[in-house]
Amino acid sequence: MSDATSGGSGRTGLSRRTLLQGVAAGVGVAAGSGALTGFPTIWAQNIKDITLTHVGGSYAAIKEIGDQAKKDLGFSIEMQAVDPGTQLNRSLTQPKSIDINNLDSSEVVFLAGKGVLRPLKVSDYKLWDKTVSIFTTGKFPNGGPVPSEGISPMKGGFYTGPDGKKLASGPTEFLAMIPTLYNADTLGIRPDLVGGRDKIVSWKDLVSPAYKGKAALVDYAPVGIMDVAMALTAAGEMKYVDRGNMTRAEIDKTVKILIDLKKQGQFRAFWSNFDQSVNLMASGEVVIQSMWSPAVTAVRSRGIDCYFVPLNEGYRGWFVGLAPMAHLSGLRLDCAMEYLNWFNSGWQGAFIAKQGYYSPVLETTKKFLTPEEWDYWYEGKPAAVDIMDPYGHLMEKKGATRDGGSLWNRMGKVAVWNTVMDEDKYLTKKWNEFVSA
Amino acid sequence: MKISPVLSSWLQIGPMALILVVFFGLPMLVVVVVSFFDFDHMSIVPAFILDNYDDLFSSDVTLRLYLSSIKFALIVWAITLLIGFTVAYFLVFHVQSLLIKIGLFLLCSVPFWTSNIIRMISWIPFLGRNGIFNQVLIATHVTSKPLEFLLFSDFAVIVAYVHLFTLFMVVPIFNAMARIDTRLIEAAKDAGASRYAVLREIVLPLSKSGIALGTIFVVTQVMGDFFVVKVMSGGQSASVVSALSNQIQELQYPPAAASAVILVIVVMLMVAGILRVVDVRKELAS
């Protein structure tokens, strides 16, 4: 193969090396293509050579889809789990260090417009189409609005125009990440030491002096908060314009009501990382808290009952997805944008499908899951065989159904998303006061 | 070759200098800068603003924070200098042996050859409400319910505090007790003193500069510390630093660039007057 300039016809040169990759030839996976142009890319160069750093959350950055990317499409994928304080940082202070951001819909709103994200074409991702709705046009498939409280998928996967200054509120042609993962969080309880599963039906629970000692909150502002609104809410404590963008007086009367609560010893902790929560409550130490969903998966796996709950009030939902960094050029541009294109095309969605998370590519997800784990985790029938987990262990026995049900019982009922509100600041401040308080 | 007495101290003290000026100074000057800066949304704009000042002193978190991170300090400076001088007394002049001496001495070092995060966490089962502790108050009837306070709560953070940070008060302590000439409490004996009179009059002036060494080690580490009291007052309590690093996660960097120099002047203050009390260098020198 000779050098050939890529300026403006990315296409070309891709086809060449998809069909190097005995991949189907023009996927149109071609970057922003005026991106590529000025720089002379060697095809010829083995992409074996290539390695993308890939940077996100521990849940989402898993080496076991690093390592079958690398099968599936030749290049390698190296996984970094940080936490989101280091990804913000690295992506402003060292973008270079990062290939590919796997973003929450939080750190898109901070990183967007700082340059370090090179926004995506729709055109350039192939599987769009196959996208569920909530993505796409911001409906239910039954054709319902998508709750706008937090930032949406609406609100966090749109830039305005190409260049990526503004996120949009809105669809448009250029996006800000490719979704890749979703989910409603709830509340965790612990039924075995609450009397049941049906004794908690209400996020005003969490506040409920009935919990006094043994109810627990996360310890992160932005999250924090939006779960105490809903129990706030739920109470008929507060009323607030939008949960997602409090004003200052919703965040003084929120935080006020918190440090009266902390005062009268309501909570037992509060945790700052996955472990500290999954000890609290598989001690027993806490019977009701803020949690993440691998965190039941993982008290429960300890032979402990942790239920997610299904609430009245519905979810607090939230989703993730990947950007490639600008700083990418040349092949390892089109490595990305391959790599972008493979994420969703079933392997991936399948294996988070089993740590209870949804991938936005249904149809490709569903022919990687056998029949019995799609009814499971999908449609939230009965489990006609064990459950396993991602890695083969046994994680919920033949007969046992998924809390919430099916994948639209669950997001269907998403009342507020995560949010990074415009007085994040002032919240951060109040926040602090509260935890010294 | 002959080197002339200026540069020769000019050789001396330039690698521990250079070292200083390049890992602390030019630092510790970038913060002081960053402290004046304005921000927004992840990103900070240099300006030279007071702003973030003005939050600090005017806001009563700022004080809060600072009493509960002195009254660990104190607290737990307090527990370490009874405990750390125990010890260094008896493996100083009750132990004749040098190898015992040296072994006991290497005793007290074993748990920190484990990381400082698993001695601290292990705690946790040990205190919680099902706790062994807690287990064995029921088992052996002392009491009916388990006890709440012991974990999550200051009682805890002092408990994680004084585990981690005996060895710091012990070895300098023992330093100093080591050096004194045991001719001098023969003779204080044979002259009568009573053994309560040789510690008073005699040990404990010549340990402190051991002792305010030790307190050093002690007091900062606390007034710097965020993760143990996060981790063993479950988020209960917060401490200076702990507020600190809340805002570097929501990478509001000026306000907490602000709040790390108000931290190094008191620090710096606390530590001025240790040595104000105990000057370590003649102590030293003597």
Second form
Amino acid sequence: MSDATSGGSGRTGLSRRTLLQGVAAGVGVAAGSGALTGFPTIWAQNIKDITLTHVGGSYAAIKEIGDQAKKDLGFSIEMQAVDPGTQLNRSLTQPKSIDINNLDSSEVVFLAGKGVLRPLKVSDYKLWDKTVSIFTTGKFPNGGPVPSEGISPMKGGFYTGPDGKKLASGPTEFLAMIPTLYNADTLGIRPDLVGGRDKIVSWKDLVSPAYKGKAALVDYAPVGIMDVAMALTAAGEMKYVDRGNMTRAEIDKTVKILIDLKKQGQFRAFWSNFDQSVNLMASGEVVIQSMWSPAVTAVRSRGIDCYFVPLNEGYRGWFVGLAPMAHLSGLRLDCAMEYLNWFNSGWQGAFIAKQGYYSPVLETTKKFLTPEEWDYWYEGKPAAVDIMDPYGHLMEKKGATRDGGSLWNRMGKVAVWNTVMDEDKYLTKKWNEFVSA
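Next up, the form predicted alone. The previous block was the form predicted together with its partner chain.
Coming up is the bare chain, nothing alongside it.
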């Protein structure tokens, strides 16, 4: 790493990190005037000219977040939203086209040891001691262990050493990425089209004949297979040793059941992006499906009832983080580190809270939400006021309660995590056979 990251000093007697912090603080008011007291004007100009490319899913690579970072830090962030396949392909074949990689846990597994990501020292991240314990120790606040089926935060959050060649199975001094958001996912339903919010209470309803032709799955094998595993387990059709790491025999049997269901007309669609999932649900073509929290929000913002069901068997958990790319150096690396440290400092956490996501640093996020917003999103209390989405649109009216309740009522019921299996290539092959059957 550069001397800025390691705390060394340059010829001026100040580290580049110190210079960067000083310039970033004043660049908004003084960059154009050359009045940056104590620092050469050239630093302000250099920072103004820096643009970091932040690549990730549409749920996280959001223009407004980049715009706010520029206001606070003085350099530019270009947000590029892509699908998981495109992101992985670029990461491996065009790594220098990305500066900040916005990864979910399954993507980290594919990229670890490939030399494209830069390992991070825990000591270089300022907010680690304020980060929720599921990421730092693998335990819930009550001391209970976080479930390990799938890629849990302990399996996808750390490297064994500074070379980043292998993911660790527990905490080390080297982060694979800085955690930025997480959630407990379940199924989205249309209560008005299924007979009410209490009509669907189990994952098994995803494969129930009652919703033949009205169900949909996410067309991404590492995630879709976990929704399917939850449904088939609940329906009593499958028993797995580890749903997060199936054997070939388990994959074969699972896919055979899925193909039979598809031929019977169970599935209306397989969606691959956010907008598709929203449109399927909003149109009523689908009444039960794999869904993301902000997609539920988007449907509701259209005045259509959509519900994220707290199912009896628990939730599918996932987490996302930011990793700088290995090619970064000098001032660009310094800016990247400033951006990573800014990301969980509050503004971004409050923004994504209004989409239904959780921040790993509760203390800073709470400062950027109103008490009423905090009570609704994090405490699970009835809304004391109308609840708006991040763009100022009405999402919930006064008196509404968040699906599933408080943060730990939801996250504490995670049963499995998004995954990458040892037999991932085989799973992908079989999943594609299912989708095209």
